[in-house]
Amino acid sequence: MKFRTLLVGLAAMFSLTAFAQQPIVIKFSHVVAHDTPKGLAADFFKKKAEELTKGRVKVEVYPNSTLYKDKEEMEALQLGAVQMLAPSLAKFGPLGVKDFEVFDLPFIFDDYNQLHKVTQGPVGKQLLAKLEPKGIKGLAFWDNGFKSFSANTPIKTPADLKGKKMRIQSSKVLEEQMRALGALPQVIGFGEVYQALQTGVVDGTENPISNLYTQKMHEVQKYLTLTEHGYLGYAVIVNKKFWDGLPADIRKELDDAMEQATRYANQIAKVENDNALEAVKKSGKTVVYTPTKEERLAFKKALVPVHQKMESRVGKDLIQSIYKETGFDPDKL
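Could we see that chain alone as a structure, in the form predicted on its own?
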């Protein structure tokens, strides 16, 4: 009897030990292909997270909307059905955090150095903190790239876009941007843009070059002007309740893994855009034009007034805090 009791006790002890050794699972869902900058960065995070935690955490990456679709993933995260996402920054406006629409403002950043002063500095941390009342913990910003204008007619001045039907993401800021140019903003889903350009539903669009190339938009756009007037990026987020419930040492290791993944994500995004630009040029299907300093300044002068018009929507103090970080003074244009 004693022997049997001992066996039962040992079995229970081994069972508890085995249970204690079960890894913490993080389901990381995203809506793009695994070989895109975001997809590669998600896989990089998985690798680093599992290495640094020595297997105590297992990251399951679900690309291409295999777990949740674009419109479902945010609710799934808030409900705890998935632990981690990397949605585009445009997704936070509909969630009620309009501050993130500041990233849609044209020429709010001149280059990656200015951008990273914000996304990797105090302003970026303050923005991510605004997600917490929604049950979301913001971990990092990942780059996609800077947008440039394309159309079937040459674009050298703001007037060249007057009257053009230009495709945009759903964004009040981007609507105002196009109106400032005299263009007609058309909200069209990303997956439908190629056909809309091909059939003439719209005349042109704005994209980071990697998006333009991978979606083959350059095949149906004769001209591309490297205005680099706006930014597209992502925020890596987790379910706050899940994150807060992790052991402190695990959170520290995951923070380290995310820091490394962010450096990788931003590097790979720049490389992908540079490579895509060369590929567009080599295709011979699109004339690529680099505006002169004066020509780019003309676009900037035409578009920066959008900042003031959108103050009531995204927040005057937020815009001013970004100006302070980047050293931008609109009055000196």
The other form holds:
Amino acid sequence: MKFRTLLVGLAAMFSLTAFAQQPIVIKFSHVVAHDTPKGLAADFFKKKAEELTKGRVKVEVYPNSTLYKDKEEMEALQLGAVQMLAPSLAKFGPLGVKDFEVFDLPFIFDDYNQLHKVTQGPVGKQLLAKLEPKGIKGLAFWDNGFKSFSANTPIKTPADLKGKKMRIQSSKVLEEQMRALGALPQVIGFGEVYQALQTGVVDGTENPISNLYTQKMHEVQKYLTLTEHGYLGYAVIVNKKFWDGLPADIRKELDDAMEQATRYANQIAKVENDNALEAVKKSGKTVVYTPTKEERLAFKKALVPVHQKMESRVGKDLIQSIYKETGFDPDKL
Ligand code: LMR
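Output block for the form predicted together with (2S)-2-hydroxybutanedioic acid (LMR), input the form predicted on its own:
Then the entire complex follows, led off by the chain already shown.
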């Protein structure tokens, strides 16, 4: 009897230890290829998080919409089916957080430095806090880069996009941007863009070059014009209940891993896009055109009025606070 009790006790102890040793799993789903700024940063975070927590946390990264597509991933996060995502800032509207679409305003940032004043300053913090009532915690902003237009016909002037069906992310600001050019915006999930371009469902799109290249869009787009008319970046977000429920020491290590991953992401973003551009040029499949100063200014003049038009959607105060950080003046183009 005594021996049996001992055995049962030992078995219970073993299973408890086994349970205690089960790593905490973070499923991190995203829609881009692994060799992009976001893909590489997600892999970097996995490595750091597992290292710093000495294996108590396991991060499973699912790239390229393999686990969830654009539309589904936010819902999956809220339900707790995945723990971490890094959606583009243009994809928070359907969640009811329209403020993030301020980043989609064309020509609102001239370069990464201006952008970082916002994403790494008080405005960025306030924006991330807006996610909490949705059961989501925002951990960081990760860069991708500046978007350029591509199509199957040459693009030199805003009029060249008139009547073109252009794929956009699910942002009302981007919709308005395309309308300002006389184009016909169509929201299509990232995973379906290549096929939509190939089959002619849409005529063109906009993206940073790293996304264009890694999805092989350059193979189905004859012309790429380096307009760099808008920014595309990410908010790294977690299920708030999951995050708040983590042991404090683990959360501290994960915060540290995220800080390092953010630095890494923002360091590599420009280089990755520059390399992708070289690769697109080398492929010879797309004609890459760099607009003259005057040509780019014509796009700017056509698109900056979108800022005022979208005040009621993204908030006049928010737009003004960004102008204040960056020094942008819509009246001085
Ligand atoms: C897109 O849909 O074009 C981008 O948001 C994809 C991404 O995550 O970079």
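Numbering follows the first chain given and starts at 1. As the structure is a computational prediction, the values presented were derived from the model and not from experiment. Take the two forms, superpose them, and find the largest set of C-alpha atoms that agree within 1.5 Å; that set is the rigid core.
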{"query": "Core superposition between these two forms, C-alpha change of residue 250 at least 2 Å", "finding": "yes"}
{"query": "Yes/no, residue 300 Cα shift of 2 Å or more between these two forms with rigid core fixed", "finding": "no"}
{"query": "Large Cα shift (2 Å or above) at residue 62 between these two forms, core-fitted", "finding": "yes"}
{"query": "Distance the CA of residue 26 travels between these two forms [rigid core superposed, Å]", "finding": "5.8"}
{"query": "Per-residue CA shift, residue 36 (Å; core superposed between these two forms)", "finding": "3.4"}
